[in-house]
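A single chain comes next, written as structure tokens; it is the form predicted alone.
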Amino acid sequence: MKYLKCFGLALLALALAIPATAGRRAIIPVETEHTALILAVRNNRVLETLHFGARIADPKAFEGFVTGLSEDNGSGPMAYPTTGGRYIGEPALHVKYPDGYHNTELVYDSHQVQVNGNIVTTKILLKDPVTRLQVGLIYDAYQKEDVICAHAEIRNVGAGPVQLLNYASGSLYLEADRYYLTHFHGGWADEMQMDGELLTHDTKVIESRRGTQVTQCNNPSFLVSLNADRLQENVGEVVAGALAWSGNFRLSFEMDESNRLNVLAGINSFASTYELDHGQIFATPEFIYTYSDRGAGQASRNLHAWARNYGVYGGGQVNPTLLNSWEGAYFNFTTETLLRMIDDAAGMGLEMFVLDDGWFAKDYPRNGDDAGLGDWEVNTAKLPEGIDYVASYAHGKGLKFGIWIEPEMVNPQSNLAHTHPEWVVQSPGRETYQSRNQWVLDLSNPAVQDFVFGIFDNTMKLSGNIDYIKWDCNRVVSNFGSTYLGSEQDRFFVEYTQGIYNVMRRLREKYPDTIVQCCSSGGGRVDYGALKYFNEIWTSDNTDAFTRAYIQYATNLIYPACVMASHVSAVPNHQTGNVTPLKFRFDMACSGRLGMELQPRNLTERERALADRCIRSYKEYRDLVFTGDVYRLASPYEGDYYALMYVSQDRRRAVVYTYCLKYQNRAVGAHPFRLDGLDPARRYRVTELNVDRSCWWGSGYEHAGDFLMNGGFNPVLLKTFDSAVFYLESD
């Protein structure tokens, strides 16, 4: 089991023990350059949270801090609250012991601090003196990024097995007069829609029980605005967080009678009681959070910087522009179809061609979504020359080559389903329900993990010219069960996710340089657990540029632009039926990783010229999209415009995107956008891209940074789907 590992906290050579001092707390600060989490050990050795927010010059000032809380009403803001003792709130940890009792009371034992460059790790050992359960709280503080990653390691030192009923990654106490929660909801083709509410007393829960595609309807992330009635971009205190877990998750926000807010994040314990034998350890996924006193904008920039440096596989690397075959060909293609698409992709200046679904299976050929999944041999009736022929042709045209797989699924019409029916997720005696004509393979089973690894491995062996894998996952788990786990069905949801991670670790050891996209039906696996292994996400199957304004704005609150694959597709759009100008489609897609998903031969000569121009200009500034700091200038959720910009780390260069989403009458005139992140003292040459006549009077001239940041930038965008992209450069 992946999450059982050595527990070394009790044996740390540099461990510190804090003596109890009458009337004063012993302080354990977890600090970054600008923020601090202040933990304290009470006289009764209970570990509590006293502060999370701006960094305090002298953390020892909290030694004599008095909360004024009466323990008659509970035990206050415990750093890792448990079921038992005086605690009466939502627990991070709930354990049932062999004798049937549920009480756990953890006390401080020791801690140590380790410095590894930019990362300062604080490890705290807590023990229950009665049950001998041990919990290690680990906090990795990323200094420059102002991000803390917390997780727990739970060890059973007792005589018999214990049952973990709840096992959150961490507990974060906040204190304010009011709390405004921003979170995300949606569905297929409508993912990552912003939602917000002023929290009231009691508990708000955001969770997923889907098993797979767990982020398509909710996302394990949030922003909490302190002392505010709404989320603000540039002002106010904001705490943003995310859970690095690709399975069922649960976030809870409990506002107690003292008006404190306890945020818990972790694996959803639904149908997932986890048994620990003597000596075994369970390590939870990371709970990632940051604090900003400059609104949501700075909170996002903190998370994005951390993600590029630590949280995304290959984070910050510039991934290639591409043409994907799906919406241009679907299942209906021949070798000749693909070669002509490759010719067009190369002619437009794109850098990769991706062959999507439909290339495999012989006995049950993949000519639709009702057959073939599981049988991953090339369909030679459709592609008699094989994959290497197509991939080599792409390389010969100067393009990289990618290919689609969906290794976690199987069609009933397949050799795999007939050969290994026991590998399917199922509840014996009950119907194994189909969705999209397919079943889910049981990734809790090591044999299935080997098979899934083999799908990726064997696909890579089809050609020495495969540079990119698109990993899809097109349904949720229903009637869950595992023939492999037998009577231990409570382990299924946790070990399915661990099984995916086991496969991905093996793949990354063998294929460290292959670009891998996490698709999952678009938006179904958008989380920092998956991004440890994947280079990018397929943000949504919905390629409509208008809808993408909302999806990408919300996604960008938590996840960096370098992971957001965004494609230009045909009109009427295949998902929404919307008809939008080609330039609007390009301008939207260019705010993420640019791709195209259409049949290039259907473009007019004029459209082809515009596509060439947009692709060429994108490649000149895209490093800003992948590595720059984001500044959101206008929210599509709050008005008729959407605007954002990316600024280089040295503030010498920037790219600005502006979009009109609703018709404006002529009296509106030019619309001012206050640019941000620039150096006020620098002068920037501003150039509108991909047009012969600019919508802004100042294009082509130099302007002072403070002028651009204080109302001087006012392009004229009056019609629905008007858009403009501006490039800024300073000497």
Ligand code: DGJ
The other form holds:
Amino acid sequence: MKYLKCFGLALLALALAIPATAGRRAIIPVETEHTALILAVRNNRVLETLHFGARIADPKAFEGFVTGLSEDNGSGPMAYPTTGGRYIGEPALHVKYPDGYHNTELVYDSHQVQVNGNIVTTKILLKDPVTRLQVGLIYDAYQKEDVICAHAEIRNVGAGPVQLLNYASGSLYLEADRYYLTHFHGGWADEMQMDGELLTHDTKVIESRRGTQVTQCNNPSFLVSLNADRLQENVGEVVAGALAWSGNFRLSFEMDESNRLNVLAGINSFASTYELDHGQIFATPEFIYTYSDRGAGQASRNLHAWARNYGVYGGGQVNPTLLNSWEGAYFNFTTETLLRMIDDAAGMGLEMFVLDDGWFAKDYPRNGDDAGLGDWEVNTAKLPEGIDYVASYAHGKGLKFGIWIEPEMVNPQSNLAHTHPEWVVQSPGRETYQSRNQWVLDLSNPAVQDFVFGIFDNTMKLSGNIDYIKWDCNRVVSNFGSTYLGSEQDRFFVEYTQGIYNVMRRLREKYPDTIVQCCSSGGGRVDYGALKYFNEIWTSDNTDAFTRAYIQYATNLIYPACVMASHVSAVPNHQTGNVTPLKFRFDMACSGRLGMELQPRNLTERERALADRCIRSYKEYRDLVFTGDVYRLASPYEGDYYALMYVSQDRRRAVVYTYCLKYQNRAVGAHPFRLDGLDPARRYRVTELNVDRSCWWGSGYEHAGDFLMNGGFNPVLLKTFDSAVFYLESD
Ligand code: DGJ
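Could you present the same protein in the form predicted in complex with the ligand, rather than the form predicted alone shown above?
Shown next: the complete complex, the earlier chain at its head.
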């Protein structure tokens, strides 16, 4: 409320800036260093989107711009399309008023621009003259990163309550002859599978209605290639975007009869009509987007730079390598098991030990996934010396210590389920279905938010040596409902997600330095809403290096490598059964935040020696993984190889990863990869890492950047799962 007051006053001062001039448009440019979103007020005061793409030296050139559209066929490209008026497409905003009518026609009222260093914020106030509904459109333009974050603030100043039937964060009109949409689908242990299609007329929708674990099937992100039949890495125009929301989401891509594409991104209003009382305001989450005229590569680099600087908690900070207990011990451990794992982790040069599931609950001990969730006390039958003993032991060995929690859930077999049955997500008279033997706690209820905050807080109090929390969330919502919300069940999905954010905000105030991983059965909560509070994601429960090539390639199109946790596990892989060489597993895990997740005792001496080497070299170059620019050299979705590199901002250092995913016949020989992002005029010393014998003739020598970028780099990778990592350095 306070914010809106200032907003209103400031806008008033500038309201006279744009007079209605017959036949001409008043231009509101939202610009970054290389891109521009050109918004324009027509003389009927409607705000339209005239351009999103390359920056134009003189945006005023759009003042006389004619769209050629006939209003007989619907309205023009409105900046925030609403149900009502002449608009007949998918609305960003659909409101039902107390008198039962559905029409909203927003017109420009005023705007203001604020410059705050690298961020230029444009706030535009739109009003409906009949219902007096107000919408503030807020665009934060990140100059250097070429990223715009848009959101809307919907304010009801009318007499009675209104119902928001749709309330998207933003609309983005694009104009091209063809649009190729790339998006991400999947399932458990199979997240972020790249999918794509050439859009045809009408509407393509990507959405999630799962309540929790929302990104395990689809991800709230996309890339649209303009005038192309496929996603290209280095050429062509690409618009990439993502929604910062960890709940149900909806992205729609509507190609209308004028061939324009309207992209809408926002909270999914499925079962979530939002009632706004007089004086209330609803702020949508941010719709983040960028434009590239150098293919998907530059679009990713823009999003990653923004994410490291603004979008990820602790973004760009180097997070420790670790050994996680899950795949090595599952629920079967004693204090002794953990201490020996800590010894081995320290011996291999890892920097943290993470105790996963299975350490808690006394009356209903957590010795399997069927009991204990909700009862967050140490299981002293299993760990008689307690957590502090183990955490301090790790610290004594020079390791940090992390621990697992799943605070949003409860097993029916728990004290919590008996003491607070009303906290469980449920619908009266219907079965409260179990999934992984558990129920979901109702985070729309402030008492449950306090409880969940307390779980984290009390876990931190188990030892002064807890550096890292792995926050898990292992099921979706079914038979949704909240005893707390009573007759206002429409609020459930939105307020559940807001509830998590409330908890995370409080936790971050109290624990600003704790590293927190966002896990949801793997990649079930991978979005920029969660990443405001979490340092990293557990990319997938699938630790098989071969299938990780596909998951990590696609994840990295939108999310930076610094958030992508990637662990070396045992073979045959526990999820896929694949058997891959240890070197291949390390080379894959080293392209994200490196970890291990196996019983180190099962490694041979030779394997231990390789592990030592890989971990040591990773620690020397990993700042490139956390802060470098990514250049993808070969896509696993398109050929037999996967290859990528990270380049330092000054272009003096780089690390290159190459992987062979399919056997090459004997005639193939060396495979040329065109390195990218280097300074063509510099000379780079190239060193192959993680091996005894190099697979490239040029390793150990200096080479010119232009040679490396034009086919000179050609390692021999012929067998399935051959892989190589190279470090490049220039004076
Ligand atoms: C699912 C996670 O993704 C795994 O890594 C592990 O933490 C298990 N839950 C533990 O139950």
